[in-house]
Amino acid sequence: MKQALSGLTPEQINKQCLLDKKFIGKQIFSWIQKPVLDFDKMTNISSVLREKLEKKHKILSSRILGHQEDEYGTQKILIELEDKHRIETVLLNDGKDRQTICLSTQAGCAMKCRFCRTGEMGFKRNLTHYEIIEQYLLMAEKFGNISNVVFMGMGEPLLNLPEVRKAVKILHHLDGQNISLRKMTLSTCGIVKGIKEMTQEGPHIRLALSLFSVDQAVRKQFMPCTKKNPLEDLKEALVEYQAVMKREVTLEITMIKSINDSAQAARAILSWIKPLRVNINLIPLNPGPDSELKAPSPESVNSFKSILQGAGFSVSQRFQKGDSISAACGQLASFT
């Protein structure tokens, strides 16, 4: 079976392809990361070597099976992996020529958060770092420059941290995308061990936490991971992260009608936050097709937001881009 080169550094390409001149590995790496995903188009490499590469190697291991676009320019692609598992990847456009890619790190997810359709798939397997990278390359080839990366797609990134770490290394590489670590964010449902490992060993990128509620019983009901990752331990890990990284943490709060959208819930969050430095992202529920859960009213979201802003916190609201193509937060799933 041919080895995909998508997730290799220039040094690894040299070794894998048995190249005798180091600069050629750098050239191939730079072409792939442009992305140019056809050996024949790598014009500064000899035709003899291009033919050899084509025979013995391949650039990608995965392929696009489907594509959808909504009225806001949100793009979603369905990707088939080499073993026929399928994942979804989303590209968001903010209308200011900035594109952000939402990368999946697992096929399926074991976390089973009640407000997320990916959990309904069950856990299939972790993605390799080159499968993570290939999502970026496929989107960039199709839609142009991508400046920001969020590991917020299908799966729990902290349960696949070694491969995420390798993917960050490639995306940050000076001879490739050279994306700043400050423009990459990892979103977690709250794996305490993973946050501590990330703090100590990297990747040293931004951190976002799906908080949902600071009521332990409510959070446990909707986010089963809470049982092994209680709020007290989670907060301790976040304090440690901030002490080392000197960065704010983003708290993501998926809001569900009559569950966690009250003024009381907002004030409880204010009490729990201390002494963390945070910005807060409110995400009104994007219900699945058969969900019994409902999105909160605009009035309750505004009231919730006002309470948090009144305490001096930066609060944003994530609008439902991608909702019409099931590409919004919590809607990614591939059941085929």
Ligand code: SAH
The other form holds:
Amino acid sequence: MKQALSGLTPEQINKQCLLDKKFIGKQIFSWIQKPVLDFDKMTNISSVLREKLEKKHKILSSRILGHQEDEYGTQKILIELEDKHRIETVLLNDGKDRQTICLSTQAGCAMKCRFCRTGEMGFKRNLTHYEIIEQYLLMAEKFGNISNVVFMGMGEPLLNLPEVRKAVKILHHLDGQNISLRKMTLSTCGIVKGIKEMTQEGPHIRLALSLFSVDQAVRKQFMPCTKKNPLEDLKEALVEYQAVMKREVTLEITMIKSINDSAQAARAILSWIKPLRVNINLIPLNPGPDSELKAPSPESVNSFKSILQGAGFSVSQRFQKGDSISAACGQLASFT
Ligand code: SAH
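Could you output the structure for the form predicted in complex with the ligand, given that the previous block was the form predicted alone?
Entire complex below, previous chain first.
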């Protein structure tokens, strides 16, 4: 099978395509990352070489199978991988000049958070770094400039950290997209070992933790990963990350009616986060089609928010964009 060039650095492209002039690898890399995904359109490369590249190499390994758009301009694409597994990728239109892509890092997910549909698919496999990059390239080719990247799609990125690291390296590359590390965020359900590894070995991008609740029993019930990654160890890993990175951590709280939406739950969070510098992102539940779990009332979200804001924290509420096309948080699933 031909190796896709999508995830290769300029040096690796030189090697892979047996190019003797070093600058050509850089040219091809820059075209692909633009993205120009057709050798024929790489106009500064000789037609003889373009023909040879066309015959022996390919740029992408995956392809778009479907596309949906909602009333806010949220785009969702369904991608088929080379081995026929399917993944989804979302592009959020955050207003003026800002588009954020939500990348998947695994086909399916093994974490089984009770409120998330991706978990219902089960775990298929880790994505390679070039499959992660291709989501970006396919989306950018169709919808133009993307300014921010979040690893918050299907899967648990810290259980596929080596590939995520390689993908970040390509997205950050000077001759390609050159996206700043501050404009990339990885969201985890809370894998202690992975947070420590990220702190020590990178990628040094922003970190978001899906906190959900600071009550160990409640968190364990809804997020089974809590069993092996207790809240106390998570806190310690976050403190370490901040000591090294000197950066605020985002705490995401998926709010479920009568489970973690009370004033008492908000106050418990305040005392838990004391040693940390954080901003807080509230995500009212996007209920699945036959879920008994309900979204919190707007009143309880508001009072939860004011308790946290009253203590001086910056709190944002994730607008439920994408809901009508099942592209909102926790709704990505491709059952085949
Ligand atoms: N595995 C990573 C990233 C994927 S989920 C993680 O757990 O962080 C991205 C965010 O959506 C997480 O904060 C997750 O808790 C939240 N989420 C999942 N399902 C949801 C749902 N049904 N409604 C609202 N938020 C949800």
